[in-house]
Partner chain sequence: MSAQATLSQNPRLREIGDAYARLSRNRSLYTLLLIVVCAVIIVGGFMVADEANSGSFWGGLSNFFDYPADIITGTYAAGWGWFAIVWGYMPFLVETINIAILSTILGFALGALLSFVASRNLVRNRVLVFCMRRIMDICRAFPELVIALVLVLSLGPTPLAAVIAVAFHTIGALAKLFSEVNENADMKPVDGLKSVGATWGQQMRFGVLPQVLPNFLSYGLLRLEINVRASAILGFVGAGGLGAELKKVVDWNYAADISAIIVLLVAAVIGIDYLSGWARRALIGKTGTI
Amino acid sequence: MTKIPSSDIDALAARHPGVIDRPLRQRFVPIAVALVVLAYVIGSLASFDVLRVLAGTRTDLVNLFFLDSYAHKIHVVRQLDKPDFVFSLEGSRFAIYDEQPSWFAVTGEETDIDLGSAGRVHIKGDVLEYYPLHEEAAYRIKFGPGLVPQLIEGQAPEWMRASDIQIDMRPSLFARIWITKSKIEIHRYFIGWENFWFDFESPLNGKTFSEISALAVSADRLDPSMANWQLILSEFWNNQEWQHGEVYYALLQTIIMALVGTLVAGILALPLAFAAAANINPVAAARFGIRRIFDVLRGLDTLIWSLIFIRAFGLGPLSGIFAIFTTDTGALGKLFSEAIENADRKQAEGIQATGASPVQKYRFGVFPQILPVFISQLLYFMESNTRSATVIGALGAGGIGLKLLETMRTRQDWENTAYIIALIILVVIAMDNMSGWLRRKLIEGAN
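Where the form is predicted in complex with the partner chain, the structure of this chain alone:
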């Protein structure tokens, strides 16, 4: 290892002033910029009242959302004035199981409910006992019609909330025991989406995959009016709880909004871009006018255009298509006209020298030069418009965005929300990959 003598360092520093020994001001600038940015971030976070907002977060709703998006719960309910328990999915009156689940057992006066990893519940007479998993000691609760439920044995743990009308126990994320003056309600969660394929009303509900596939090829018709495979498809498509048919139709509308909107914008923008290019159109006033039209179309934004079109055409994807193509005609027109202005004159002149008409000159002399820009920008816009179409869908243009908003507003069908979100993300990723693939194919194929 050789050491550089300090005299050499000084000589170097003298030869390149400001490199080795940077002036204080220059060294100070990045630090000052970082400090200003940091101060801005803290200041604006404070102006948004972050601490108060975070303190008021409905974590229960968020937890419920995440739990519900991958699990479903089965309610076991007994009205105290009736002898029997009722089993239902998510407490719906329309989704009541006819059969007792295997984790529920009645022997004489006693009822046993196995809550899996959350322990078990034992009911005898007017006493409910809850045994957490691996624990011998029970929490004993006395209940009765019109009586306030009472914890008669054991200390109330923190997951138990007792008031003068009810006792609410949530020993784990996957179980809840809730006793009031009039009913006992026990919820047990299971991982997975219930009835994703077929709803409760369907004759196919509860069948395993192998049973379904055997049915599909069997000749004995469940429904005399159609073949079994048709029945399977139609039962799936018309599933009342998951609404596959409606969801996919909404998804199709969103994709149509993005595709048609972008294509129409591209087709309209191309001739306008030629008219706005300085090397094509000699009339300066016309160029100026077209460029300002582009600015207005672009500047007003999809949001405002969709408001106007929704007023005119009503709620639905047609308004979405118009909103997208109006904005994008402006954006694409600007981009294309810049590309045309950057095109090389020589090719057009060469074509002209062969006696070509003006149309032929532009078609063979200019168009091939801007074609890669045209295609790649169109594909980029198509990709980003899939996302925009979801957004303006939620504003009223229909499609999957509106569907998403509907399922969220009910604050109940979180699994449907999760399903729609998953579909949106899949479509966005698919459009992303498809446009990348097409871009490579078309542009590299052209070269």
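Form predicted in complex with the partner chain done; form predicted alone now:
Chain only, nothing else included.
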């Protein structure tokens, strides 16, 4: 490492005073700032007890919720006082399969259940054997009606939880083996959303895309009262498990809530913005009053306004529309008034010099200048309010937000939750593209 002679350092210090030989206090300022920031972070972690919250996080539940959003599971259940197994979708008593799956086999008194990548289960008499994938040794559990299930030999692995009433095994994220005093229950997960197109009871359930396509154009009606293509649409729209009809109606409510609320806010904010602009309205008291009204309207968040209007008008989209246009009237009024005040006066003065009336002066001298800002802000708020309307709906204003909250409350319908979230994202993307296209067309047309 090359060492710089002291004479060169002195020369540099003389040439750039205050850079090398900075005062001691200035040298410690960055260190002091870093220490303050570090102390603030540590204090915040301690105040919010972040470490305890992180330690108590149920990552297993998070993984299960995430898995349930893109996969479905088949329950194989046997009550110990009965000889037969029952196969159901997600454990629903309304979705019980008549036929046993191909991965389940019974030979005499022995039962074999293939769990795919999670291994396999063999049941004979009052002993259940679980074989992890590619392993010959099994975990053997003795069970019986009214008896506490017990691991016969060996130590229980981490993925096996044994108590005085049950043994719960989760050897893989895609399988679960649950043994109690009264039943054996085995879950196997499969990727994909089951019964997305047609529900369990539909005559079209289980048919392939080519079979559905052939049925749609076939003259032989499955239902004498309607054509096959109408039956297909009806079965899809009225799917009881996925509720497509209700979900799309709720989505339409949310879009209408956002569009109507924003449009009404824009219509109200524009004349108020002219009245609040200093270069338009010479009465200072009036401008002050209108600006304070803007402050009050936008001072409360849309969520707070929605709670107020829900109390006033009850549950429903009307409360959401009022909440959106109340908040946005204040925000848009402030933005529009600032845009009007920043408009070039020369253009308005030129119009006035031609003998135009005051209304014509502002119509042709000011309004064309703020039109791009007006359109741009209005479309942005319209797009943003599509997301806000979802949250407002969850509070009670209806729409897709309420449907989303209903699916999350059950803690079992995370695939429905993922479906609704995907629809919301698609709508936001569509609104973004449409508002961008509309903005370009309107601004280009105005120019």
